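As a starting point, one isolated chain is supplied in structure tokens, in the form predicted on its own.
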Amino acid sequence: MKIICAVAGVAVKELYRRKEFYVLLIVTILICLVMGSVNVFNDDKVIRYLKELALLLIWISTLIIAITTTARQIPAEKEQRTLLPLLAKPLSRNQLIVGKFLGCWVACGLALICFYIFFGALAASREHAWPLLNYFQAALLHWFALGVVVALALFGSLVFAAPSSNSTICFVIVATILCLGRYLDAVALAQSEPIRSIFYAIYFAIPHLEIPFGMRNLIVHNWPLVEWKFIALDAIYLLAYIALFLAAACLVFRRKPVN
């Protein structure tokens, strides 16, 4: 766990290195201000708006930190030439991979707490109220879900030959299961055989990353709280796909030829 923790520390470190965060805090916390101080016929419920557009936009944000930051670790390592030095110390292939997926995670999970007491100190300003259970829950399953999403692109660097295009074929693949992957069961049943045995495939083989993003009407609507046992369910659920993610990772980067 030493090595592990070590190759994970690095990871994080890069990404507080890199302005992309940064970037992506301030523009997310400008918009919002922007779009707050817009009072429009003195209705009291524009908060809702506001609300929804914060957390869309820390979906955003974070989903490209994930994808972006993990998809050039591989590759980086390579142009520097630090991969074979890195393998030739008592650190095997899989300790990298998983050094490196808890590495990324950890720092999309420390950005999404920057990102989440903004948006707490943003709704607390106008609803004067801290629900700091619905904001844990909330952004607890958005964290496992990033954990899947990072994964992907582990799993996506060591298969596809440059970073740009392993980040964009993650980000298709992200925004097609968020807009389009809970409707696949619904338009499978209007399907004809074998398009709808396919469907449904596909329905229960990909990873609904829209469930932890649903967890947005909690917030926006104030509804009360999602039983712990749900939210447990769900965590399992996404830790499945990670682990899923990571051993098709380990299994490829122990084929692939390093030199």
Given for the second form:
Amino acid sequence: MKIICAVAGVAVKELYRRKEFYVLLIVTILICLVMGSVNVFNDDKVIRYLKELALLLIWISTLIIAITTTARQIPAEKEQRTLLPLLAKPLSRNQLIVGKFLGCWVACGLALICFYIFFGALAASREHAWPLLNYFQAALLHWFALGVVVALALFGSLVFAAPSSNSTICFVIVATILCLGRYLDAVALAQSEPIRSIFYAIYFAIPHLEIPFGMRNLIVHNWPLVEWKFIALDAIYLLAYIALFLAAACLVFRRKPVN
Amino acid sequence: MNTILKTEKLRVEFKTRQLGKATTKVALNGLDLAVQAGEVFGFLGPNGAGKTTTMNVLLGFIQPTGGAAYLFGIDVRQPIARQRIGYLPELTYYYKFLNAEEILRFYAKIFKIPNAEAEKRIDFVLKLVELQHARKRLIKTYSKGMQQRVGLAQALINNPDLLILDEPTSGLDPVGRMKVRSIIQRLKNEGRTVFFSSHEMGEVETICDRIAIINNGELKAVGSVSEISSQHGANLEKAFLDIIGFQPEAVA
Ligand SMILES: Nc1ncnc2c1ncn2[C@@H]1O[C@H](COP(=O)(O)OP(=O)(O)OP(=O)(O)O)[C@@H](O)[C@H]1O
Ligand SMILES: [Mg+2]
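Please give the corresponding structure for the form predicted in complex with its partner chain, as opposed to the form predicted on its own shown earlier.
Complete assembly follows, chain above in first position.
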């Protein structure tokens, strides 16, 4: 465990010593502030749009952070040849994978906290309320969804040689799931037989990240808390996908030559 | 005698593509090596002979196609075999966003060295490689020689019983080379085993107890420097060229 934490610690350090995170945070804040200043009539609907926009930007930014940081972890170690002195130490390749995953996931979590604090301040400046538990629910599932994305990108980084192609593929997959995931069963229903089964199979195989993504609406419309039972169930569901992708990554990396 | 590093009939094949045709390149062909405790063992061979490949197998970076390798009697496929070794790769770059101290601390954690002891050890190795003054600077601001010395420092962080060094003096100035040699000498005096590859015959002659010469992945000669040179009635450089079958006329 100490080994895994050490690997994770380096990944976290890398995130906050690089510039991208700050750039994305500042860009999100700036866009929201500019849009916010448009609200001259103090119209109740405008704050909704603003919240909606802010949350969408936060999702996009955190996905960018999650995918780009994770996708370059192992390729960068290979390219800069830091993988050799590292693997020459008594650590197993599985420990390296799990450590990298944890580091990226925790780093995303820290970024997420910054983003949600900003969001809370933005909303409070207009609505004078801090529905902390609602934010916590949304952020928690958001974080678990990012965990799935991180695990996917880590797996991809071992399969595809170039980090850029891996990032692109991950973005396309995640964006498709977020936009179309929940319509897939309806689409399937409209198809005739062999195709219908294929669509259903895909529908049940993909990680449904659109559920955490949909938590945005609860905050935007000030809806009541979701039952914790469902939050826990969804977290466990997402955790299962994390485990699946990590296991796949370990399997691919196990016998891969590094030189 | 206590054999610390051993390979048995080690064979490594690389599948490569040349003009779209799959070819097999045999990098190591039935290599048998045995390094005893306390030895400084020089591993020689021309470029592409298979020295780095041998080390890659010993460190578990690549799986051999055939044969086996052991460190301290433990199969190299087990991570624990690497607990008591230090390794310096051929070309080294370290995490650019960390400083020397942080890198060493990170590696110390992987060896599960307790914190207080790790700090002492970090001070010690940084002093040994003379990087005390730059310990808080990011590695990306280091010169090549300084990076090489960080490499040596990280190889020594766990106070290893066996050092595997891939061309430790390449890219260093004469002073740097001498310092690396004196570090190797010092380790030897402490009873540690050093296994290193080199192209510097002079260096090999002065510090090695025994050497092995390989060519095209096959062991061509093994023994002490004086044994090998006297067998060929010349100095080590001549003997080396003789052994790898180099004909001076071919060049002229
Ligand atoms: N990943 C690889 N794929 C294909 N061939 C490889 C690979 N790695 C090494 N080889 C080949 O294996 C042979 C041995 O290479 P190796 O790097 O072990 O040589 P070396 O003795 O370390 O040489 P040098 O003194 O130049 O460092 C070479 O012919 C090389 O081309
Ligand atoms: Mg080499």
